[in-house]
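Form predicted on its own, single chain, as structure tokens, below.
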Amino acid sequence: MKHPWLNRLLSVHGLLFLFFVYAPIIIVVVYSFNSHPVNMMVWKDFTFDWYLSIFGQPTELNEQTLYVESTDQLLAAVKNSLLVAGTTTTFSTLVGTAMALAVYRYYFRLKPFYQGLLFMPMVMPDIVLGIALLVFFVNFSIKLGLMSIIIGHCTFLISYVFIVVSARLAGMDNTLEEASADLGAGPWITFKRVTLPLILPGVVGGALLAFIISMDDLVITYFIAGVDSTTLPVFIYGMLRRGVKPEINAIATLMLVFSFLIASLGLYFRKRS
């Protein structure tokens, strides 16, 4: 660059951007080890007791005060989140991959309009989609519960899988499929032995992305969840109404680590050649 001060300005801007993005996350992780039982912003001692209390282990701090009302309720929320995420990921991956293959291979008159509709659930505000789903379920007398959450998550997770798989299809060599057909392989054998292995990294990456988004979703789930179908984000939101306590920081840190691992796997399979 001709002006060194511009280079320094861009460097400072980049550092400030990283600071404002990651500083709050770092604070949550650090203060999840704070032993102060009341005010998390007053550092007292380093402890793992908040992590132990999450799983119902007896600790000195746990005897003084307890912010997680029931470990059973927390584990039930985790179970619901895993069940919803696993089911929606399976369905969204199958449907999203099939839609990506259909749009990639076939041309029809309303194809651009159809692709635009697939992008709508991603760009639509979560609160709007949550209210729309709630009105839909109420009008059609669908009971709010795990099934309504699964249906709601599938409405937008299919779009994420569709985009990831479509990006993988855009870089695929079509001559390999043509060679398979020339050698006498049928459509199913060609898909199983040629097409699927080529797009598998995109399929796995889209599935992992859908899984982690489903696990972390709060706004849409809050509108369409029933009484006995509380997921982990909704459970944490209920705890936050009484203030940010160290146990909440510990739960958030565990979710952060889990999300980071899943997202890393998704990026790995997404970029794998």
Contents of the next structure:
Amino acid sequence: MKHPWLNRLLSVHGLLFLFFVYAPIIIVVVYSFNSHPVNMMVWKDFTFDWYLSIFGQPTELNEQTLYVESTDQLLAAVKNSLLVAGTTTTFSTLVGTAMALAVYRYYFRLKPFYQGLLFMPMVMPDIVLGIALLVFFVNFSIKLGLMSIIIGHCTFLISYVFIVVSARLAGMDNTLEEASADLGAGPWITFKRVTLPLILPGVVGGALLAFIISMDDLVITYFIAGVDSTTLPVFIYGMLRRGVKPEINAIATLMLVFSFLIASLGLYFRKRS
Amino acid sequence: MTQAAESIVEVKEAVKRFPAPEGGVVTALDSISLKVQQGQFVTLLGPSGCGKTTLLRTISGFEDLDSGAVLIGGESVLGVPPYRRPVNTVFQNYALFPHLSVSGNVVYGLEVAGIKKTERDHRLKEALERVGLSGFERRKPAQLSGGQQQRVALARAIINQPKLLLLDEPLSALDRNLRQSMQLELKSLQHDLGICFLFVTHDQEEALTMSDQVVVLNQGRIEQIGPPDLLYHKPATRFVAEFIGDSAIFSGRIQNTEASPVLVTEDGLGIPVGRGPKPGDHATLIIRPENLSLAPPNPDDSVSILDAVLEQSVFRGATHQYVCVLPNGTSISATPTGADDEAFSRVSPGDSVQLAFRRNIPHLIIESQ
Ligand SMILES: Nc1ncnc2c1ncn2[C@@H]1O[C@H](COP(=O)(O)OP(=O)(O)OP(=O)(O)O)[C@@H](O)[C@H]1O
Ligand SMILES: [Mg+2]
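Please move on to the form predicted together with the partner chain, as the form predicted on its own is already shown.
Now the complete complex, all chains and molecules, led by this one.
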């Protein structure tokens, strides 16, 4: 490029961008190890106490600075979240993949319309979806609980999986399936040995995306969760309403680590294909 | 000859139409009939869009016919899905499985058929040796050159010992040198294996070099079926003559007497031709470059003379090609040999020449009225 100062400006821009995105996250991680009991923005000492206290271990912390009153509640929320995310991921991956295959393979009259409908949940505001689901469940007297959360999550996660798998299918050479049939493989064997291995990175990617989105969805879940079906994001939100305490940093850091693990898993699968 | 020369594949009056997105229909196959006999190398030759791929796909089972029939080994395969037909295809883009290694690709058909591992390994080794790819077993298709990928596609098809191998322009992606050596290899492979090849190309040279029989297609119809030399020397239609080899083509009406007919073209050029046509017939004369030389000093009745002007001479290795222009503006080439070539080479561009051909040699297509 002609102007060195332009280059420098670009680098500065890049750095600023990274700073804006990551600085808050880094601060959360760092202060999750800060032992200052009252003001969490003032660094005192390094400690694991916040982590210990989340898990109900005895610490040297003053009782009143803690606000996870019951570790059992937290663990129950984590369990609910994992259960919801696991079930929705399995279901929406199966259904989303099957729909992507069907739309890829067959031509039908309302196909473009149908594809448009499948994109809709991705752009629909969460609030609208949440209210709509709530009204729906109440009208049809479906009890709000884990089941309603699972159904609610599936309604939009199927779309995510559908879109990710469709993108993968669009890049697939469709003569490969013909080559398989030509070599004597029936439809099922062709699916198992050619189609599935080729779209697997898309399927895995879609599943991981669905899992992460389901794990940290707050808005929609907030509307359709019952009393006894608090998920982790809903639980944290509830904690925050009673004031920001340092333990929140530790919980956020743990969730961050968990998300990174899942994202790395996705990257690993992409690399391998 | 007994009836034992059974046909491996027979196509009977096949018709295939596609709905065109613009509206109306495209007739991709228009009443095609053809037979492939045991051990033959048959080529489908024709310009782009004439229906070659469609014809192959109806044989391999990926397209259904609108009417007519495909018979494999004497039996109709109507409704038989592709995976139950005893034919294999080498696809134009090879269609190798990117997630499988070379050996995974090649043994695919055997695995699917449930052949035992020991036999699979044996046949894999043999197939790879045949196509010269021993040692490449563990590579992925993306790690191979175009020519090597082509061989994998070939090995993957022949390892199943099909009755018929369909090849859809398998050489079109290769460069000229590789293409020519692959042509010879394919031909000898076909000879060694003794299975039928139905080969698609739009390259007439390729068709002439490799085939026992050539099927010339045009707009979904068969123009002519025959061995290469027949197509070259006795093309049945003007289309075949234009498509195969270089030639100067003259269409017109026959005038004068039956004993010494003269072909008169629309722009008034009169060319004496050999006996055969009657006055009033519509005829097409096909003059190949090798039919032409300089007129001898005092020509007799058996040669016809064309007045022309030499435009340029092109060096062609063993001979020259002399490009001349007739008074009506058509250009016509001559490739004389030996002494004739020498005589011609003394003419310089821009000079008038008298081109001569023996009247009974060039092919005349006669359409009596
Ligand atoms: N699925 C389809 N839908 C509509 N028209 C089609 C379809 N497949 C082929 N055609 C039409 O049928 C005709 C024959 O096509 P085909 O692919 O057989 O040509 P080809 O001889 O193989 O040409 P090329 O040498 O370019 O491969 C073409 O006019 C093509 O546009
Ligand atoms: Mg084609």
